[in-house]
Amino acid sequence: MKHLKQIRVIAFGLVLALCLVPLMAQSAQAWEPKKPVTVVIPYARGGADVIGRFIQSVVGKYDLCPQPLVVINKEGGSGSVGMKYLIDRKGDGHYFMVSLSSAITTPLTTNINFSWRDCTPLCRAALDRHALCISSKKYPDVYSLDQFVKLAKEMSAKGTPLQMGGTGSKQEDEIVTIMLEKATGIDLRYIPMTSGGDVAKNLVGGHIDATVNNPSEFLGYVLSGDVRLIVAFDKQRVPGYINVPTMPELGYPDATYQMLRGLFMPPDVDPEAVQYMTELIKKVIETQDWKDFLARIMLDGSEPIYGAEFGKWLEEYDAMHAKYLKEGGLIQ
């Protein structure tokens, strides 16, 4: 009698632990969205709206997230508008925001109460280059920094400093500018455009004299002999300028500078939903597709970071753009 008791109470066992088999695999589930994925665009279509769209689309070719991606523009405040709208979906997994170096400057200059610490920082997908371009038709005889530079010092001379177009205000390329000038000791005249398009437009039309834009913008031109590059704000060359040094080559090494092309979630998100999306990205990132976009659109997706090591990388970011800004006068 004593060994059927000892029996069933076995039996008893086994049965209760088959019944929380399922309870138990349920419970160590890791996160997956259980609604579209928002991608939020703080910008109207173009740059970081290009990246967004790219990332749906190999998400969706490869069937790499059990929900679609779902790209919207929430463009405004430079960049602000989209930001507020990511914060506001305080804790929900279901969202992530592409943004450009805006999320960096614009609340340096403005006067919101919010900064891209309010956000959590994803990852750091890609780095976008930037390199003093001139006319090759206006300065024919202008192929080295040092001629430049000997240019602009002739020139404020006699009371016309060279004019130097960029895409918005105490943006990207004013900054990259107030970083040239603070590097040779030159002065330069900063006039903000509208598009990196503008810009190179009126760079070969004669009514600015260079620019430190995107050289993504100006491939045509360049290839055309239009625009002639003249020097690159990376710490390295980059492939596909051909002959073209950069800063810390001739003798600036802290003259570098890279637009940041970077994604972040809603604050206070769960953990787990924070590791499905670094694991999301980071397949999207392995792709050949990617590797391939990020080439013919110019960008350095060497070296992506993610997670706390993203957060410390801006915060470094931030303290280079709010030393150039206040060297430039711009703020306080």
The other form holds:
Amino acid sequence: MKHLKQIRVIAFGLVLALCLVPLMAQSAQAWEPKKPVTVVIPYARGGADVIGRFIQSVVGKYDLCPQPLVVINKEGGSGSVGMKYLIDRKGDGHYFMVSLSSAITTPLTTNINFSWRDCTPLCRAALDRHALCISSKKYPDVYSLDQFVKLAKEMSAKGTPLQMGGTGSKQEDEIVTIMLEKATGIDLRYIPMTSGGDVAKNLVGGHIDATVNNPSEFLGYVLSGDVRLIVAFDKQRVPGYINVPTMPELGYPDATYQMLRGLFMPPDVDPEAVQYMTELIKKVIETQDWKDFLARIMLDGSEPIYGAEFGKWLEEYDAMHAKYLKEGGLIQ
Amino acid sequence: MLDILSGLSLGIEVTFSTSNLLIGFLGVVLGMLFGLLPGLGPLNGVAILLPITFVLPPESSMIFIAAIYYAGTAGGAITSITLNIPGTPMAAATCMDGHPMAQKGKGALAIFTAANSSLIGGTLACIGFVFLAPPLAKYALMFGPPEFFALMVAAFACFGGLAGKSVTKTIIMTIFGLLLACVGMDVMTGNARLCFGYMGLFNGVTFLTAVVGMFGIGEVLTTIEKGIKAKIIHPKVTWKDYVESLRLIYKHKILVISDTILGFLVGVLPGAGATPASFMAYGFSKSMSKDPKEWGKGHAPGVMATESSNHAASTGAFVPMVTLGIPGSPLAAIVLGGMLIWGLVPGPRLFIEQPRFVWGLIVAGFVVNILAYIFEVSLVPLLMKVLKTPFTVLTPLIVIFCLITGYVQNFGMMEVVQTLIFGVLGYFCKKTDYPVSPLILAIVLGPMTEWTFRQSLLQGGGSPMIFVTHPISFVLLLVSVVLYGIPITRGILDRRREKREAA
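Okay, that's the form predicted alone, but what's the structure of the form predicted in complex with its partner chain?
Now the full complex is given, and it begins with the chain already shown.
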């Protein structure tokens, strides 16, 4: 019995000591991750999570972080489930989320009571472009925006407007479609699809007429002659598609859209943790691997912005989305 | 023909290099592990290991991923049979006859049957891939929203044969499943449905939580209630079981081959996938069989139908990915992302521009299937030990595995709660004799049925005529009417016969 008591005392002491370890560690000066850093992808596996997994592989390859990065997919609710998960990690610097434009569109269009403003903006890592793509098997003679507009008007007059596929509802694809309709005064029929793959399948198979999409996703079909790019919704021409004009060139200076690839941290995080993650991401972005990766998936990574500057840009970006969603009658 | 032969020889050259064979073997071991570990599954395995492949040449990466995937698929069936917890969604249908077989003490026979059927399904599908890829690509592209909707109706019709004793109960469960499938964000409008403002439901009801809950936990609850009266005797694994499984497959060769073809044709369609394919094959074969009453009680052909069709379908899913660059399955979506990083351009020109990659993948499909098969068969004696574990030890483990499976679906407690609720639901369904499989099928097929229906109506400007004017959809709908008719006529005939016999 006596031994048992001794063991208890020792055990208590050990537990107490273990509890004190993190306290002592925290008194050390600069912030460093003390557990694996979780990269939250608010979408399904495949597609959008490549960028998160690539950051993970670069950090691992160059040993940029004393703790490993762990990528988890928290899909659902057009990105809102993942965002809520991040917001619930309040104050914990061991998390960041890699999000697309859904961080802006979903709070605008649904009645969830949180938005990207509840997160800590970390970095605008890259921007993706959008282009108008048409099924060239179905419309072998349509090469220019003028021809497309003429075709669209003819089809609406017949009562069967051109069918535009796009991923999801009230998200970037529909917004860009509205942008095109408003700029050129045409009427299109938007058909929401479940994923980029769904859109590709229906466009190549000729079940829909056209779509607005990231040009990288359609490179294979453009090379094989199944799909033709008509115009890019961007200020500059898209590398790899130098022959494709941009909307501003054709006289529509405001009809541009860039899709976000942004990093966010949970709310109320220690500024030193934000600083640490910013430095980490900067190191990743400076590697040649990152530049090659962006070039391959045709993302524009020329101007990464961080922290407060990114937050300011997000406000403008949010206002732009709200404007088009209102014009299209998708929100009040 | 000549280009196929030269392609094959190129593929053999790529696959049979020492390093690629080693990578393939490593992939098989890891894949089997991912398939066997509850909840992880081959899809998570591929997603987790993808960054490793960024340092390998594309063809080696692809062999690695194919190996993980094929072996994981095989491993998924093992947990379906032994524990009634499917390791992957596509092995869910295997629970229906595989687990009852294990309960009857025929676990080894069930695994051997599954292994042999999947080897046949996978290999035949690879052959189909080699010789039919270009026409199959054309066929895959013929399916737009109306055609897909008609296919889904046909899938439900195949399952008409799965009705339990009471047609009313089957209909109730199907409708309940369709209702559950509506929960979550609605793709067509971007609004949350049936979430009651509760964030945890935004991702909807996940298929695997429903399956492991109803099958795994529901089963455990039923067994606990019954008590462990009948001790199941698991005879020593002998070669007799192996030979017996081959004999059974030979006896049901037409079933295996027709389900392979069915699975392959469904798998090739981008977006359809191996899970619906296996359920369709099961329902179809049951409707066609002479003794439908035996199905679901530990009938070996049930395992043959699901395992040959899901392997054929998952091989078939590579066809649109390689020939068209279309991610037709969740795996293909991950691989296409990987291809961009490996520096390949997915799309119709891949066959011409990257023959090493494409033919390497095709030949690796054959090799990896065989490797996974050998590995699986040699594991059987060890796996049978699992079944001999005392009930009191195994049961808590099964519950834990089910909860982990639920958690891994979306890394959240919501899915764990869902699993538990489905467990209780599964228990009461069993007690009141409500069939569970129609509900599971409705959760699998419900979302796609709804999307394609609404997409078609949008395309047709609101008119349902679009389903009749599109020839493929029209034919499929006609087929469905016939398929619905089979169990009904059979029921009427049975009743007449019973009356005559009674008279």
